[in-house]
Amino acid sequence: MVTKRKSRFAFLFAEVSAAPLLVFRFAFGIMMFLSTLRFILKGWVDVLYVKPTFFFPFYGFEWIKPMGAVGMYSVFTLLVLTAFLVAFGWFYRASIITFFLLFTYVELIDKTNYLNHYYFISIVSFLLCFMPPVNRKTKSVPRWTVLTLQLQMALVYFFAGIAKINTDWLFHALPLKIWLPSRYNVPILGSFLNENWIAYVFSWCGMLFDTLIPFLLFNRKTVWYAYAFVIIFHVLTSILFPFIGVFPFVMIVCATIFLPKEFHERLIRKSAVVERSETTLVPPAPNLRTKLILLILCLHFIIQFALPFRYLLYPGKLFYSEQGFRFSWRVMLMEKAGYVIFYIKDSYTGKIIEVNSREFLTMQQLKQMSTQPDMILQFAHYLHDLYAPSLSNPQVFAEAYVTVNGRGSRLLIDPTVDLASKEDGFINKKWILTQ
């Protein structure tokens, strides 16, 4: 019985080269250092977290608030500093935990700023909290440390791939058929981007790439070809779709975790920039602490497997209701636009006031809120509280229209429902008109 238990753990605790983990940590830290510094220099801290007067928190995290100009700039300064420390392995454990907590805090403030790669960064930094602080002298680490990062990468690609197996993406080439013609000025490719067949080719290639690339990266015989495809694919998407930000480069950097140990070891020998750390040996033997870590990681991956399928719990059309859309690696699947008008009704006098949402929201917030029912509900509650002192039991109604992937505009929510009387949560929002 004891022998069987040992064999069960043998694969996860087998010693493998520490070089891939060391290079990954350095590359991720440098990427985060540059990205966060860029965020500050571009003035986005002020635009997204200082100037707005109202924020859209995630459900259950309403208690998380921005800390004003001084507080938010202090947070981002600490993010820059801790990312740098993580890269070089200085005060590693404290640095990566601080980075994870601060980065996740920033992302939870306002979901109108949600992006898949922000979510991905929070996850990777969370996983790195459990990784040993390796250095150049560390010869080996337990296999589970490297495998954890590889599996997370694989999940992102795979779920992004199967999410593309839908009618719009494969059989109508949407939304690429809408986006590609606008990139006519791209060198060489630009003259072809007006052709419908190009949109279909890109759609099918995108689905096949995302779905198959994890398996090719895990295979030692195909890993270098696969990584070449990773570079080509993400550089191309960055050129064609600059609005997706640094996500392609984050994926290129993080995918290095799949490359053979010989590559990482050679890279380390030629560079002295990743050699400082406090630990030189990582014991491979399973103990209570490492088993607890593995339990936490197992729970993490169970959640990661489950979240992309939670949309099945809701009726209606996902792209309209977006119930179960976030945190499921649905990348670049739709072109969605809309507008919404809010009306405040005095229950006693019947007086109706039309609200100008631009007085309360930034253009980014208005754009995101207008197409997402849960945000419309949040803003309706804000308006109720705002008008409650001057009106008798105010009711809040919204007339919202959306268009998805170029289709005709349609009513998104029931305009006769008093949204102030509805509560947010994970249960189905029956007032969404998505049938």
The other form holds:
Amino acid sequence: MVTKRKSRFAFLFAEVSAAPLLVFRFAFGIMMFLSTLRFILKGWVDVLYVKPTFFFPFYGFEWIKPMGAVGMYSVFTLLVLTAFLVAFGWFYRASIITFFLLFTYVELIDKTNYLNHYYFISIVSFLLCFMPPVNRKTKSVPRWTVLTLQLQMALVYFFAGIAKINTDWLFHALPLKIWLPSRYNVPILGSFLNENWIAYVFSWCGMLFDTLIPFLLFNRKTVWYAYAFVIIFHVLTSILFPFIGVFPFVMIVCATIFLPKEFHERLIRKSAVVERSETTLVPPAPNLRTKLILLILCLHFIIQFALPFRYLLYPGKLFYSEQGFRFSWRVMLMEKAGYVIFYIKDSYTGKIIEVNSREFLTMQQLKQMSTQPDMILQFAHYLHDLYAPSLSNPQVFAEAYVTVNGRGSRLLIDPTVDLASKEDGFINKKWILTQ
Amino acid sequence: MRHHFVVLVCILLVISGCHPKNKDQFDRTSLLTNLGNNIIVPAYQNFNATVLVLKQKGDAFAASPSLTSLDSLKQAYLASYLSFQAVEAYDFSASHDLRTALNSFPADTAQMKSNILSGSYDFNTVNNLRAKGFPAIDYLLFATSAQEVVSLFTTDANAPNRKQYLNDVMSEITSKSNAASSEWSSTFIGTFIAASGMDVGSSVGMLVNDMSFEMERNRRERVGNSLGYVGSLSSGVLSPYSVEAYYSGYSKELLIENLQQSKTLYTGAAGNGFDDYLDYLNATYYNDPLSTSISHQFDVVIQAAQDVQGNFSDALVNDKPTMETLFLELKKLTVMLKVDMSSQLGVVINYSDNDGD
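So the form predicted alone is up there; where is the form predicted together with the partner chain?
Now the full complex is given, and it begins with the chain already shown.
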């Protein structure tokens, strides 16, 4: 009994090469440096965090507020700076913690900008906070460090894969059947993209790739083949769906954490200006601090495993209600569009007025809100508070039409329910139709 | 490794060699070429030609105001306003927002009165947005009886200022129309056709976005405002004066023309249009092809507009149910364009260029 437990610990604390971790941290830091810099240069800070007058915070994080132009640009400047420091391991701990907190702060400001991949970056930077500050001279690290990052990567792929196990994706080849034909001008593949069968091939291959790739990446015998597939898969998605931006490349780079250490060691050696002296670090003993770290990581992974399944607690169609949709690696899973009209009713006079939502929201916010019931509810409360001084007990109604995967548009929520009287929360929102 | 890659490339090459039987390959470039060359540019040219006539008739009226010269100016105004509906429906060239500049209604009569009285005004300010363009001409020529209009431009104390004002309004229309028309015919048509991709800022995306925007404007501003359904909280009551072309009473004709022009853009007339594109994509709406469902809804809306008795401001009082029907049918069409069509085209209608997911 005792020996078994000991050996299990020994596995986690076994010395492995520090090279994969060093390369990962460097690559991650550089990518974040470039993408946060790009974010500023493209003017997105202004468009997404300064210009809007109303924001959609996450439930429980309503206290998170943007900080105005000076504040937001300072935050992004710090992100650029700390990402750079992380890449080179300077002031490592302070830098990565700052990066994690600021990045997550930015993501929590407005649901409109939620992307699974931003969530991924938040998580990776969170995990990096617990990693030892390795440098070029570090020879070895305990295995749990590299394993943590590998496991996180594996989870992303795996859950993205099982999310695809649904009738629309597998048996109707939706939404690829909608997306692919319009890509007819892609070289070579283009002329096939209007064929039904290719949508099915891509759907099934995509599902199989996502669910199986973690296992192939973990296996030393198949890792190089798996990595080749990773490259093909992400390059292909990037060609077919150019609007997904930098993320295919983020995944390609991050997946190098699975490659054998020789790859990383050669990379480090190639970039070395002077031959480094092999200093051996004292192998880290499982002290109280590391045990605490492992406990935190353990909890993290339990949550990570549970979150994608929380949708099962809600009745109704997930793709319409989106209850339990976010934070579950449901990437490019459906084609959804919507249109929502808000009405304010004066309880005393009974007068009903249609609101011009454009006056309050950016086009991007309108677009995101129109398909997501919790955002519609948030905006309804905003409208209620806005009109409360001038109307007697204003009621707010929403007439929202959505289409999912090309099915004819239909009402998303009950247009007769006064949304101002409904609270946000984790309990089932009964006013969502299509349940 | 390298082996496998070579095999993969070979397979791809072989497959690409044997083209699938070209089942009417669709081509966005041909869609844009047709819409641009055969519909949009001619619409601008046509509008520009009517504006030229309008200006001539305006000058003639100013030179010798009479019932006859007023009448031919009124006719030129109607012809020009009708042809404007065609360019308003797809108004997104780089530097012109004719929709806002030339057709912000209802007219701001108080602002116009004070402008005429003072004789000094700047059309580029926000205050004057509803004191110029077609709504201004509508007010200046139709607010009172023809005889009174003639005297307002002859014997009235402010006649010189009023003439100047009418002239300035028409000059602005002329210069904006000229600029937009020549930009489209010379450089913008090339840019428009070249942006045949599916990404942010592509012409297809812009067109779809603009078509749904225009349909929303038809619903809200051309019909809904007058019903008191939309707008500020002080409304909520019928407001006949808020329709388009309130004084001349052409609200119905203008909306019908607008809808017909939108439909032409949708069908592409004789060439490739959005309906062909939707068919190519096998888009469905419940159990029917989406293309025919939208086409049908266009017809329903046009019929609903034709069913309105008289102009919209009269119908509000005498025939409110048909106005309400029109409002509802416009909403259905808006949803179909904005939700179903834009979704099924697979176009990225992102408003800011950003990372996706």
